[in-house]
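The chain below stands alone and is given in structure tokens; this is the form predicted on its own.
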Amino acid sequence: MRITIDHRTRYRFTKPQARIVQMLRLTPCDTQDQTVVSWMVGVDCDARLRDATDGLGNAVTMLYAEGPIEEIDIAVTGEVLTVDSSGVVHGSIEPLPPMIYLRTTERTTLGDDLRAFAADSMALAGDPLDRLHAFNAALHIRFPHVPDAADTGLTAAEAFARGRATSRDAAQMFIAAARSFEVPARYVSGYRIDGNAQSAPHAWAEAHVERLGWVGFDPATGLSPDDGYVRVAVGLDALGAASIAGTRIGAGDEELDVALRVSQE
């Protein structure tokens, strides 16, 4: 499938900023399952952009802008060719062993209720892969509508108890439960064709399965990712794979507007 992405993020500040430094995880990497045909990251002000690779193998762009800055617009456009691999990731950059992704973070705190829900959903399944698929499907039934929305800041346990979730929350629930059963799991940020208006990138999870490697699971659909997905960044949780993270020097508040279009050509 040929997928085009137009992702625009605008920050407006109530007072001019003296300096902005941001890490942009907005660029997908080539794997055997996706090929980046074209990709561009741009800003609408004088800024220095430096490309690098972080410790997890993600392509990152460091952005440095000197003020005074009243607003900044980050535009990402590109085209990616994808193939359906039934959720199995082939040829990704993996600088760290899978066991690193057994580490629990604050955002992937499990909680007793989510632990019990995961155990119940996996009880009748067979091998580890079947159990993960069963839990993914159960999460989708429990949370049938998980929009791609701004980060709630909730832990997996808090989002589960609240009874509603974004795609980020649902991915962190999957990760927290998988790690509790000694399965390495990680957060994935990227793009998905779903026909709906989007105000944030999509999120799903990957678990490391013996003899298969990393396999994707999307609680938003209850299925594994197909060729309608573009994989961009991985992390221990939503914070570790955030599309934009950084600091600013200056007083005042900020407003964030996101316009995102993902389509098939």
Second form
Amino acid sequence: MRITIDHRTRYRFTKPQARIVQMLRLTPCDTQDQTVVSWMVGVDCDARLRDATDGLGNAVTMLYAEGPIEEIDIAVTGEVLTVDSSGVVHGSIEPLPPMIYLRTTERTTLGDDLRAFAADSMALAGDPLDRLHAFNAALHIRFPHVPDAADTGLTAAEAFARGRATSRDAAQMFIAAARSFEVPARYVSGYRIDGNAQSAPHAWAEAHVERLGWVGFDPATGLSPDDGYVRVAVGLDALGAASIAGTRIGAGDEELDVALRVSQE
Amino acid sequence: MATRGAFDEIWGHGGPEDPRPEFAALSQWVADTPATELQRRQQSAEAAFRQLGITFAVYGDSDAAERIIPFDIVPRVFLQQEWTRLCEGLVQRVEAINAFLEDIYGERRILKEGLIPPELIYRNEQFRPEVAGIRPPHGVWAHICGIDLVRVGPDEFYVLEDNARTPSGVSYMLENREAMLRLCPELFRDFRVAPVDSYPDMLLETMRSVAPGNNRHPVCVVLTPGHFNSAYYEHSFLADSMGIELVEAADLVVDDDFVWVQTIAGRVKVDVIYRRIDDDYLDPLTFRADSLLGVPGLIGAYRAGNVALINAPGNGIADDKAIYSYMPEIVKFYSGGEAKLPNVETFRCREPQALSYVLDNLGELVVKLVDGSGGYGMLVGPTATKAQIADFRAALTAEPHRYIAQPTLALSTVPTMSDSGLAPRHVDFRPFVLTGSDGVRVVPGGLTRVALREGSLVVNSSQGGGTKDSFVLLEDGPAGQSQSQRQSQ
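Other form of same protein, the form predicted together with the partner chain, not the form predicted on its own:
Next comes the full complex, and the chain you just saw is listed first.
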């Protein structure tokens, strides 16, 4: 599938900012399942952009801008060719072994209720892959999809208690539970075609399965990702894979606007 | 009592009347100087420390008052030949620590060889994936190491802990010497004591040597979390002694992958940062997002190779207590020879056999939290109450992987002022080892900590420990002889 992405993030500040430093994880990498045909990260003000690769193999861009800045517009445009691989990831850059993704973080705090829910949903399934699929499907049924909003910092346990989940929350719940069963699992941020003209960036999970390697699970659909998905960054949790981590020096508040169009050509 | 049978570094096993022959003159000095005079000098030293503000805050103490660490006037002395042998072991150990860090964040040969269980690295919070794949400028990771040692005989040292993050305490080494020079000048006339005051110059040399590229006039700074930090005195003292800026995070900005410091003359590029901020708080974009102490983008500049951070982020994996028990294998793997400085025998409670041994022998062992420090979360079996032992038994059974245990050693003692006159008190030792692009250097001295309570083995300042000056003699032989040689010159 040929997917085009037009993703704009605009920060507007109530008072001019003296300085902005951001770390962007907005650039996908080639795998055997996705080929980045073209990709551009642009900023509408006088900023310096520097590319690097982080410890987990993500492409990162450091953004440095000096004020006074009243607003900043980050535009990501690109085109990616994808193939359906039944959720199995082939040929990704993996600087560290899967075991690193057994660590728990604050955001992937499990809690007893989620633990019990995961164990229940896996009880009837056979091999490890089936168990993960069963849990993924159960999460989908239990948590009706809520459109993604700004990250409010919920842990997996807190999101479970709420009973509603964005794709971010659902992915973190999946990861937290998988790790408790000694299955390496990680957070993936990226894009998904969902027929919706205005949608937010998407998040899902990947678990490492014997003989298959990394396999994607999207609790928002209850299925594995297909060729309608573009993987951008991985992390131990939503924070670690955040599209934009930023700091600013200056008073006042900020207003965030996200416009996203993911379409199939 | 634990003191009995321990090796006293000045009196040997013989007591005050029969000191080690090399220390006869020092023993004589201690005996000849009236106790009231020693006390007066000690109080004068402590008054000076209080005035300078060399204090520390006791963590977990409800009144959280800042205290000064008690100072003991009787120095601890190393003979030149003892020191030379000790240094060989320290250099070997610190070279191995640097090689280990280079490997573990790079190729990870040691894991491929199967010498360390991989989960001990990958599931250890001290292994920082954020800096994996980054090679610091000139390949130096642990620029400043404070290796904690204990001694049980003239040449028998054991490493207790490798501090490879931001070891503190060097200001005590320097200030204790200042005080001794002022209060006991006769000692420096009678003994040839190696000076330690070159430490700030050596540190600055070390910092300059690891500047990115071949910059001959690199800009170096000390980065402090601020004046509320318990080691702030040391931060300002070191910056002042080196003649470089002491900065806080707000003074630094990262732009275009370079670090800059704001000065009245405009902004200046920074090449080397001696940071006294823990990894977690160093850069809110990479580590804890809620940190106000850090510099946003600092790891970006570091990853780009444009700034040296002293010590390198991620070093915690080298001095982690779970890794400690593998240090003999680590030293051998990278140096090709046996470790010259042994470890204390360590039982890894994560291993079932070790755990059952530890549970059977709690009364004789020291049990430590793998991720604890400062003497917290620690059981000293021989001096513990029944209730304390019961608590630890329960904790160990519940979470064995969090603990290691070690036998209690007959730690050496040094004569120390006490309420009932001079008495042997247990000591440990933290020498400071510097690694630059041109090799490893050890300052001839260090921080001696002394457990002031009779029989106590806990030297941590937060648990009632004090400090002493640590002399390294430039020449050996009976001190009296060297004194007469000097007088005849």
